[in-house]
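Presented below, as structure tokens, is a lone chain in the form predicted on its own.
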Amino acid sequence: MKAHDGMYIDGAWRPAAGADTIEVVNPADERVIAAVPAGTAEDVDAAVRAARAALPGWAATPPAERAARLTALRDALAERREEIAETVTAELGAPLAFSRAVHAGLPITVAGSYARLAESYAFEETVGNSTVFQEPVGVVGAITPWNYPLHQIVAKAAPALAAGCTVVLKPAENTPLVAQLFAEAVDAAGFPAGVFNLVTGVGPVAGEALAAHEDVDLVSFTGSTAVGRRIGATAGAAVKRVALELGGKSANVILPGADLAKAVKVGVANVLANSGQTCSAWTRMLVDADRYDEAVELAAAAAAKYAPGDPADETTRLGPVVSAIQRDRVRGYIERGVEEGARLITGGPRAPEGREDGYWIAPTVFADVTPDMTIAQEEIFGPVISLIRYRDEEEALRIANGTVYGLAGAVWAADDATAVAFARRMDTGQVDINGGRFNPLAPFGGYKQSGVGRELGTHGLAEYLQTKSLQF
């Protein structure tokens, strides 16, 4: 798609307040593929004022009509599925097959789910002598990351719009093109002017201005825990609602009696998907001592099937990471793992052979990782897996719960009941049992420093509602 040189504000593309731009780089070969405007506080203010003006009308729109607009949005996205996939592959570096299935397919599904929820949700109920109303919280400032650029936009904008809120979106500066495509789809779907607004820009300028704006009622942010802390502090000082979906260091716990080959194969695939740039990735694989060596061999063999390749090639399974900053960050963690005594099984900090241009990291597997190592505690956000040995289930539980994060995880056991019993004791927001599939209607979010609030399904809609009770 051709990049817009303006912001989408109040139902139209209009010039940015300043002249600065952001170059969009293809991470596979470092070519500049587009440029978008770098928004300022002035752009953010114009977008927020448009959203504030549109709020009364949209909040008063019957839920069935909001549902109709969301259905039209889903259809507009579905019509451009291939363009979405190609756009994300170009600006993120995700393999095209993965972009089609996940980066395009998942947000279309989520948009459709909120179209149905807008029509069926009980925005009003009777409790004794009271009528309780669920009303839109107001103007939403949505700040989204680059790793699942369209999914994260839809996971915030769709429930906010279903609730009757208006939205100002500040997408990640690495992946602004699919955000512009989303704004085009909103426009095609016939939403009233000002209900959705887009400001591209960098986090410390446009993102900070949006989070701090006095006329924003709720800030929804997905990204690093460090930035989430700052946004939470800003919102807290203003007594403003906040939803934070932050980092993770999820455990893939393989209990004795589980199907080891399947658990390892699926676990490796889970981490290497999207080049490891997934906040919920099961980056710590916990295996009992009796089967640990076998698990290491299985993990190495599974990782070997993910050869880095051209993301535009239909057969590629592993693309680059998003940027030079991210590549250097991941390399630093790999070097730290070696320095702290972890055993490098495959991969490493050097660029894969023949991949000197672009931001490439070889799929990397570490063995003999101890729970206190940096690579077992901090979020790496790259194709790096740490295998950790445990003696018994109690030690496995201590290791699984032994980080500041609690976003996701997996448990494998001989039967579901055993896995569920273990999962109920994990301090984490979502656990897959014996390979359970991702459910876009289930609440997604974390315990501890993995965030505040939930996304997706009815729980995600509730984040954008506030409660009023009338007594009779």
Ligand code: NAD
Second form
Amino acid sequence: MKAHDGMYIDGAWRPAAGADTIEVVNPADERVIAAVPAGTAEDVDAAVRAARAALPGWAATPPAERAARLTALRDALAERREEIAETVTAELGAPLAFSRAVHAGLPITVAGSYARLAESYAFEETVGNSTVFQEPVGVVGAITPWNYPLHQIVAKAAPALAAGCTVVLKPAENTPLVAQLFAEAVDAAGFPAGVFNLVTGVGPVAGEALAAHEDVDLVSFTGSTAVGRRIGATAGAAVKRVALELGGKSANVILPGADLAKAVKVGVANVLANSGQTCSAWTRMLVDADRYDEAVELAAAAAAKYAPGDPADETTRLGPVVSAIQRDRVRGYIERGVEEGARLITGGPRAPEGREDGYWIAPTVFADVTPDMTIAQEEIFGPVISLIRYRDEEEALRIANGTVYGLAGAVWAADDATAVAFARRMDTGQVDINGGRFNPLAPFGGYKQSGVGRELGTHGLAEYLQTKSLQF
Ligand code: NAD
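Form predicted on its own done, so how does the form predicted in complex with ligand NAD look?
Full complex below, order starting with the chain above.
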């Protein structure tokens, strides 16, 4: 695939400071499809300097003008929708139909939402004898993962740009091609030079340099809790703002009286989409003892409909995982589940039939999982579902809240009021009630170790603003 051999800094593609490159691999067949430059601290510094120089001008731009540029960005992404889908399918391995709908569709929606918010948001309000201004935080360092590669870029860059901040992005090393495509879209949308900058590179070098750069005012990170903790510590020591979107181990709580068939089917789909590589995936399915066996059967039947297949084929529902490292990690968890006594219903650690090349994991369902098992506590980030039995609602709540995470969840009950009463007691940032749809304007983010801060909608915009009060 086509790739730039430089960095997008100060409005142009410029040669990287070093000669190292990162190979981009198609996870379905392990072929190298492109190479991008591996940025160094020098590239990061050049990008931060460009962002700093562009800040006063962009921060002073009327919101309507920022909205116009964001609308143009939305349109540039929409024009290249099919190319985005194909790029994400090639570098992440997501099935093409899912790439079109989610990996391409969602960022277009989110970019559009921030075009509208830039125009309508109250950047100024009167409080008694004060006028309170919402001003941009400054230069934003954005570090993003590979699992929803364009969505996670847009969920940071769009609100930052709407707020009047300037941005340096360090995308994940596995999925840099869609990040380059995004930089092209920013360029086409006519943002002033330096307002958005891209440095590709590996986490411990380029990511670390960006997180630690003294001229970055806010670091927004999505990824693993281990790296997030480190970035939080660095930012805390420098007294700079930080937003962290980390892992999850979300519970799908099916209460007595719920439509079991629907709850299990939607629950399985929620985990297997994107090969289980979704931080908000409902990887723990909690079912009451009376209907547990029926739920296990339903889950096995639902998982059987996700045969691993060529992600470029429009009918495929389950692709590979992103890399050999992830495949080995997920396999390790499956082996651990078996060792600790969970009952393997379908799937398992071996590569699916006929899929020796590429990073494949069969859809895997575990029954008889107890809350203390590793597979019930740690984020697996693969197509693996754990069914956990509970005796009563109080126990279901204890299990649902019994991990270090709190990102998302679902509750199914005979009626919404029962589900809402349960959801209000869950220690988690988002809960879908009886199959409620994803809302790209609703605040997204974690309780507990799932993170700090919120993305999307007005809450996401507020992350990039700081307040100033003038008294009269
Ligand atoms: P990661 O946290 O290592 O990588 C995420 C981003 O951080 C990438 O851009 C990476 O280059 C960068 N990075 C890595 N080390 C860094 C450092 N020292 N300083 C600054 N930036 C750094 O995640 P991963 O290795 O790609 O995935 C590992 C696990 O993380 C997954 O298995 C999953 O459990 C979790 N994860 C969660 C999410 C999420 O959305 N919450 C996304 C991806 C991965």
